[in-house]
Each structure stands twice: as C-alpha cells, then as structure tokens.
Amino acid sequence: MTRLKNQADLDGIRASARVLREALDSVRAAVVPGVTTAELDAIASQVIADHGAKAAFLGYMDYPATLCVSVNEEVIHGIPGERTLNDGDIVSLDVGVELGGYFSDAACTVPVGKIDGQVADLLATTEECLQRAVGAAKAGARVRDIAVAVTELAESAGYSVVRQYCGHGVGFQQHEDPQVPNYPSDEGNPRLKPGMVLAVEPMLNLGDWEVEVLADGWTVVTSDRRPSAHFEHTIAILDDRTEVLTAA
C-alpha cells in the first residue's frame, strides 16, 4: 500500500536528502585512479555520521556497507572492499540516508580518469533517462509513463534497459510501494498522486538487458559482462510540480 506524505513528512525527507547529497558529492569528488572502494565507503560513512544521520543501507537485509559501489559491468549492489579503481573504469555510487526516521536514496555513475567514448555516451544517456523519468513523474500520470520515458530514450540510443530491478517508493522506509519499473510491463500501473515520494532509478546496459547475481549474494552484473550505468533521484510528487529532493 502506498503511503502518502504530508508537509511535515516532506520536510523530514528533504533534510535526509540534504545529508545524502553532501555524502554523495563528497564521494564523487574522491573518485580518482588508485582509490579503493572501501575508502569511498568510509567517506560516505563519515559525512553521514557527522550530521547525526544513519546509513540506510548498512545492515539492511544484512548488507555490510554504507555505499553500494558498482564498477564497470556491475549494475547495482556492489560491496565496497579493497578493489582499486583504475583509469578507464566507471563506478556507480548508490547511497541511502535515514535522518529522524525519514529516508532518501540517490545514485550516480561517474568516470574514473579518461573513459571510452561509447561508455561516456552510455553515462550521459542514462542520466538523461533519469531527467526524462522525472519529467514524466507528475500528478495524474501513471507509473508506466516513467517506464515509457526511460525505455524510449534508451532504446533509441541503442542501449538496453535492465528489467529485473526497478525504482520504488521511499520516505518512511528504505523501500516502499509502489514499484517503479524502467521498462513497461502489464504489472501494476498506479496513478501518481500528490504526496507520493519515489526513488526513480534508470539502469542501462551497453549490451543486453539480462543480469545475474554473483556468489556474494549482492552484486548484480550484466550477463554479457559489458558496462552498465545507474542514476537515481528521490522525488516528491506535489500538486503543482515534481520536486527533486536529492538534486545538487
């Protein structure tokens, strides 16, 4: 059941999102060749703690870290560790924050040093898909409109859309109803109402859309091991507009 947020709730989620934005920006600034994914995780942990907030992912279904750090063919849920980022890699940085009982969620994929031009276009297209998704997410529209906006742009650019994972409601918990797919389906198509808060998160692959989970039980990779990109914002559906709560 989708739980709508009132003004006080939205203020609480905005405060959570401000902490998240600072953490994500701090991590993004630290992405250089030679840094380890564990070092990036430590940066996010420190920023979140400095604001008296909590890392929403840490301990969620026993997830062991603050960040999800997914490199190259890793789509989502990569666990930080001793892996060193190298020139030419791309890395998805995904973080959730809880502050005062309110949750926010956002992600971006960034280059490490100089990257291949086709991969750079994948990142740019995925970020534009997020912008299109936000534009489609307005009061009176339906969840499927978001999926159509993402898929039309992605496929016109020659990329595939991950179908097995999707966005979701957020705010009172890390994951809430409704699910927000990036690929149109016949399952569940609720109308968007003022007071909904959603985590919208396109995931595009350079190759095929199929993915699989590694032996660690968390890391999702492309089945063909070609690069993947992921961008995400927490947004609020309001009467007269859609507000991107995790915007820079």
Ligand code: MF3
Contents of the next structure:
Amino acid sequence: MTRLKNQADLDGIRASARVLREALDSVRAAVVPGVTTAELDAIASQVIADHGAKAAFLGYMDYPATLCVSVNEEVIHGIPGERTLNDGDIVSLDVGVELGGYFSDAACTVPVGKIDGQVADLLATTEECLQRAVGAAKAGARVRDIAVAVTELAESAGYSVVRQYCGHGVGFQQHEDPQVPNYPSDEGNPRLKPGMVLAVEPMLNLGDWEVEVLADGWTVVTSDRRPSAHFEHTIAILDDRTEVLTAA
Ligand code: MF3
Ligand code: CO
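Could I see the form predicted in complex with this ligand next, after the form predicted alone?
Everything in the complex follows now, all chains and molecules, and the chain you saw is the first one.
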C-alpha cells in the first residue's frame, strides 16, 4: 500500500531534496579528468554532513558509500574508489539524502572533459526522457504512462531502455511502493494520486537493453559494455501540478 504524503511530509522531503541538490551540484562541479571517484564521494558526504543530514545509501543493504558513481558502461550502483576519471568518460552520479526522517533521491550523468558526439546525444536524450517522464506523471495518470513516455522517446532516438531496474516511491524510506518502471510492464499499474512522491529514473543504453551485475555484487553494467546514461529526480504529485523536488 502507498501511504500518501501530507503537507508537513512534503515540506520535509523538500528540505531533504534541497540538501541533495547542493550535494549533487558540488560533486558535479568537481568532475574533471584526474579526479578519483572516492574524492567525489567525499565531497557529497561533506555537504550532507554540513547540513546535519544523512547519506541515505550508506549502509542500505550494506552499500558502502554515499554516492553511486557509474562510469561509461556502468549503468548504476558503481562503488566509489581509487578509479580516476579520464577525458572522454561519462559518469553517472546518484545520491540519496535523509533529513529529519525524509528521503530524497536524484542522479545525473555528466561528461568528463570532451566526449564523443553520439554519447553526448545519449546523455541529452536520457535527460529529455526524464523531462517527458515528469510530464507524464500527473495526478489521474497511471504509472505505465511514465514508461510509455520514456520508451517512446528513447527508442525513437535509437537507444534502448534498461528493463531490470525501476524508479520507486520515496520519501518515508529510500524505496517504497509503487515501482516506477521505465519500460512498459504488465505488472501493477496504479493510478497516480496527489500526495505520491516518486523517484523517476530512466536509464538508457547506447546499445542493447540487457545488463548484468559485476562480481562486486553491486555494479550494474551493460552486457555489451557500451555506454549507459541515468537521470533521476524526486517528484511530488500534487492536485494541480507535479513538483520536481530535486530540480536545479
Ligand atoms: N538511486 C538508486 C536507487 O534508488 C540507488 C540506491 S541503491 C543503494 O535504487 F544501495 F546504493 F542505496
Ligand atoms: Co532511485
């Protein structure tokens, strides 16, 4: 069952999302050739701590870091470490924040130095898929409308949509009902109601949609090892509009 958020809850999630936005902006500004993924993780941890907030991913199912940092063919859940980012890489930055018991979740994929034009188009298209997803996520619509919006744009641009991982409800916990697929599914298709808060997070691949998990038990990579991009916002379904809580 989906427990809806009231006004006080929404204010709490807004405050969490503001900290998240500052953390993500700070990390993003530090993405240059030569930086290590652990250095990016440390920046996010510092901003979150400065606000008296908590890193929502740290310790979640024993995840060992604040950020997920996923490079090139890594789709999601890359673990920060001593790896150095190089000119021409793309890097997905995903962070979750808990403040006063309220959770927010957001991600973006950014270029490192100068990247290939085709890969730049993958990034732009994935971000546009997120915008379309937000546009489809209106009170009275259904969860599948989000997947249809994402998949139509992604496939018309020649990219594939990752099917094994979904968006999700968020706010009271890191992951709540409902699941929010990016690819149309036959499973539950609930109607979107005012008071729902969702993490919407399309993942697009340059090649095929299949992915696999590396031996570290976390890092999800494309099976064909071609690049992948990921953009995520936490959004609130309101009576008359949808609010992007993690907007820049
Ligand atoms: N944003 C991702 C998600 O919603 C990352 C969380 S996985 C974690 O699933 F284990 F790192 F927390
Ligand atoms: Co998420």
